[in-house]
Amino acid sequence: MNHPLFLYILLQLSFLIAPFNMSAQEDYKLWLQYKKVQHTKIASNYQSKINGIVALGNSETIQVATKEIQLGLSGLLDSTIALQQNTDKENMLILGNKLLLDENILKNIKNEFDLINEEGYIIKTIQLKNKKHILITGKTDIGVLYGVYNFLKLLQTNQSIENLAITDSPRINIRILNHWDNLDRTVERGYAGFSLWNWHKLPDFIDQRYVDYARANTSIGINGTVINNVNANALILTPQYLEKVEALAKTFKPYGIKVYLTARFSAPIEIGGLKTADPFNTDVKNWWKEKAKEIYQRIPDFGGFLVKANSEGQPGPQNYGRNHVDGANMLADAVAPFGGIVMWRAFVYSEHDVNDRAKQAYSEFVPYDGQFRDNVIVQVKNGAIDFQPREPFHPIFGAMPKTPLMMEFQITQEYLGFSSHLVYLPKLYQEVLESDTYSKGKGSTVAKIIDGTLDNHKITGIAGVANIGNDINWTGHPFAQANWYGFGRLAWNPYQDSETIAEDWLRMTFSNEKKFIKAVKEMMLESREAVVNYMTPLGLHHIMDTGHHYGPGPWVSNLSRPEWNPTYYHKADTKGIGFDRSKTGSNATAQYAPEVANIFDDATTCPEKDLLWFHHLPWDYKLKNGKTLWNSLALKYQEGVNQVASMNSTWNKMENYVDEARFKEVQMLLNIQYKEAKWWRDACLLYFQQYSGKELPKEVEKPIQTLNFFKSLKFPFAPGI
């Protein structure tokens, strides 16, 4: 048939499935990309290693856990691995909990259960009759599933697996994404798209994008999901929408994770038909009894709740006069018979608070340390303000040792140049939870206190704001999967380097080859620092432009509440920049303990990085370089946008080891990240020469546009307000 419509319609749907089919695929796979091992030596020794795969067991898990290796087995030595029923041939690949493991394997194994929790994996090679094989266990069935994924990642990053002897095990209980997903498929901070929940379709259609996101999530060791926005809508609790999260959490249970809610505060008003939401009213209470329970009718595994509660409008127990453990506990009450928790965010602030924005959640929280119900556990944002590029670690860590404190960072980049910017986040995680409270002396770290260990806490925890949406790729950047991954590594293992997880991220979701490693890894390392260096250098902070946060906007001071206007923050004038915190301005160095109170207090040593967070100090003032604040300020915008540039070229130099849409992805984005960091660059410069009066440094490029051009641009559409 050679009509010519026809022929048109078949040219116009090549132009649509020929990218689909070569780059999307490559996209949507994130890091369980199970390519065929190039290698030649080292497949040979794998294929040598693996003849068979013994799956003990039938539980949803075990299927899941199955399925999983004979897929990521066939991609990465190219050739199918069969079910075997017994050990009877040699190079087994068996996997099974404790339970089911025969005297004979169990031979094998000594002390390593004991090194292991309920949710842990051993990894070993063991002998039956003179025969070896490797086996795959747990005490559970989802900590063989864990071992599953983190034996392909052995062979993802071309590891050895000769005499393996690998236990493992998360260091924090709950690990969770943070979804800010709304009921219209909305996504507040969101840059990927839309949610990925079609509540429309549910709970009939189960979009197989609900079951990738499940193995994507059990694959870095993540247990836990909350799928609707902190600033919640109520109908997601009645049965109309609990029917449909019903549907979700069945969906994900065989990987271990839980669904929770974010629950509104005056939900038993909004759809209860009650006149109040009072946490001491009998009526309000009896209503959240009944609702928890017609939740665990539905969903048996159901985590619990977490709220927002007094915090940029949402109604919460103030509103009654009653404060924040009133409220939590309340909750508390409801889900504990059921074994649920309460997560209830510290992430707090007030117009009528006008002394330092940065002060109020510790003033707010830290005198009802100890006050909390068992099964609540406090959510605290890494830093004092909200997600920055670059903030000091949250005074409240550290100052509530009786209350358990769960981190929460931001995965979704609202601050840091969208999903249109290469930024890699798990050295701003690692940066924070390497922090030294000195609560208890010196090596009292952030992540000794979120994993348990300083306070003994045993109900421990860390949430990811997700940067998830229904793009093809899934989080709008292809690098920014990484903070997805890096994010799930370190909430399994907060003590990890963000360094190694950067090259195994590389190595599975693009090459082992060597040069690419190490160029790519160095890229990446960077890259976040060139961010903090292009935006809010030497402890600026805030200066984004308002409402959706894209761009610079440090000149914006006419919005209603102080606290929203960037110029609160940085408070240039002609004396020089800087919010003073210090003794002799807000005060807020005396919320840390005494020894970092002092560092950070006295201007000369306080780290530069934080310098303009804890001081405002003159334009003249000398950095340790030597160099005058102004000059260092400017100079420090210029390094970032050579930073970037550097980024630029590395990648370009990348081609021989991507395939070609994701290559060419990268490189246009960074290219608008090297056009966005000019423009971060000249609009502040500009606007903070108004007060330094001084000339820009001969290595800053002067910019091609006036402050007033910078001034007029407007951004009504930007995504994820």
Ligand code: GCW
Given for the second form:
Amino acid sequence: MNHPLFLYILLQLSFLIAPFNMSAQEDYKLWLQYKKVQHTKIASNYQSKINGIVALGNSETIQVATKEIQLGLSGLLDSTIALQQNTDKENMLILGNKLLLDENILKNIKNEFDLINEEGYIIKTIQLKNKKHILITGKTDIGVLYGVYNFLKLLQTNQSIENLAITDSPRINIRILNHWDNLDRTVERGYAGFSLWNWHKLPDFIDQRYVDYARANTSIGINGTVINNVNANALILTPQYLEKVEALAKTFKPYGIKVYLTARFSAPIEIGGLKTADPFNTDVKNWWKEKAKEIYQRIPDFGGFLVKANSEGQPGPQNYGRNHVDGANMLADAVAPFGGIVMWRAFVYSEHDVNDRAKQAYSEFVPYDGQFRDNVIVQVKNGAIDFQPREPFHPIFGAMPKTPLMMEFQITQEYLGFSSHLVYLPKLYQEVLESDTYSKGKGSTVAKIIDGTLDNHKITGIAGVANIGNDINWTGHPFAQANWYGFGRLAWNPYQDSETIAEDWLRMTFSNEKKFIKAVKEMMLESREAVVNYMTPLGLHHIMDTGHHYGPGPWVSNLSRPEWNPTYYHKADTKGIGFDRSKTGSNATAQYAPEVANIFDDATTCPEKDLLWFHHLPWDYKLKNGKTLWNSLALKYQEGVNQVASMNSTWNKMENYVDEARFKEVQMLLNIQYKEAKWWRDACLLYFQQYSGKELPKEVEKPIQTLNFFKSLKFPFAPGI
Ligand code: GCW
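Mind sharing the form predicted in complex with the ligand? What's above is the form predicted on its own.
Next comes the full complex, and the chain you just saw is listed first.
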């Protein structure tokens, strides 16, 4: 094939695909595109206000901050902004922490430093000898770096930089990603390629990706990362791997990102040569103490351990007749001398427990309230089952006031269409954070529990199970980047509105064009309700197919553990559908504060979005719309499909605002989503129809395939297992 004509065609083709490559780079840049400000008036205003950069100090973090501001400005302003030694010239951008500011600068500050914490920042227009400048400062260099990213965000989103006076601090201490990454680079529930961590080439080869990963995280305030799977492999704690972990930790340090590891509870046996991992055994305790010392010698700012114990087959203290407190406290004692913490997960349920799975974690953990060491924080998933499209908030929130509780959200879309569906998750996060637990009366929101203000906790945290892999665009779906972004923003401040976050993300990632933002923002905001509608409307849950969790599988009923079967959750029969968790059923409602319990307990007051989560109701039960449950359910499925159709038509009008490659990528993905939304609707309705025995309402499209066809679909190589 070495014909000259062939080479000629190849050359032509490479030009043809060039735009795709360019845009692949745009995908890679996430929300840090730093594209030239298009609006000429705004651009020239920025140019007139930024004439040079004065960086105070020379720490690694300040070097990073300086580099980032130069990179950002050179793109946004399309010119090089030079570093200056002093503020003789007007309109300098001054970067430096509090300790490095001279008297004249400090005179410009009122009480702003009192308003921020150690990681907070101040962005302020100041005057020195009648000349205006912009100061970006904080109590620490990390604060300055956060200030830099937030200053750049002002420009990226075309905000005014006139008379700036901004102070801001994170409300939660530990803002962390949980990577479910395995040492062989597969990612459990990962849909964006393989793990970022190239263990084979570490520690000597530092991939540029690690640096860009840190930049992206710091730009949204994330300050920690658990780099390995909670279904842990003890090898990560061997010197061979710790050397590699150390290299990653060193790379992340200037960005204020701490590394944490998952601790496999049986590690003392597997890699320590001991016969037991009993937390009361002296050799075991000492083994962990020595291990902690070894880790801290290598990584002085190591964050601590995350542990999944006695959950889904993972080893834990119960293997030795001990409990979660015994296990967590033993590890906490090992890391305490070095300032480390233990994040102990409350995601537990057992096949030997005949009680409603939704009640088990609460029953097991609530009695332990107040018994954990000060450096233990209990990590709780947002709902009592497992990251479903919609779950009522987990009843543990509000029930353990003496224990710091951290939130675990899932960013990766295990139950929400993998990385082919566009689902804007900050909507879901916000719904949970705003939920009122009533644990200390009205206004006791989940957000106030996890930021420590309700129960006065010093150690606070929020974790997101990462959706990041080595795909060029990091997250598989260009819009899944918004979920990483939005998680970070809400981790910084859990009271923010997901709508504002969506708008910022769109401006930074795509365009500041008003028409584009309005339409696409609406599409994003609606996308969460769409996925609930076409997968699990009206409180249905856990009816996906088995193992890989891809697609519908409400018929699955043959798994060894009863609580793994979808039939356990929907309980459809000829009488009706739904899980009775009210007083007449499993009484899970009683795990909530009485104000909440009463509402959930009564089908007439229970929000309809949670109806079948808490109640088993007859098919002809009347909903508030006057229609029967069967008809309403069917119409919800159809509504979900219609919503995806309108997402498609919205996006199809956006061609002029987006580069060709990203436009096409999203277009193809939305087509997949539309196909799969119909698949969910048809499969679920055909299945439930066997029990309801009723016709579909006329507004609902008739399924083309049979139930048997849907049941026959198999996906042996679905990703993420
Ligand atoms: O959501 C389920 C997943 C498992 C996961 C588990 C957990 C890491 O299906 O893959 O294991 O939850 O959160 O521990």
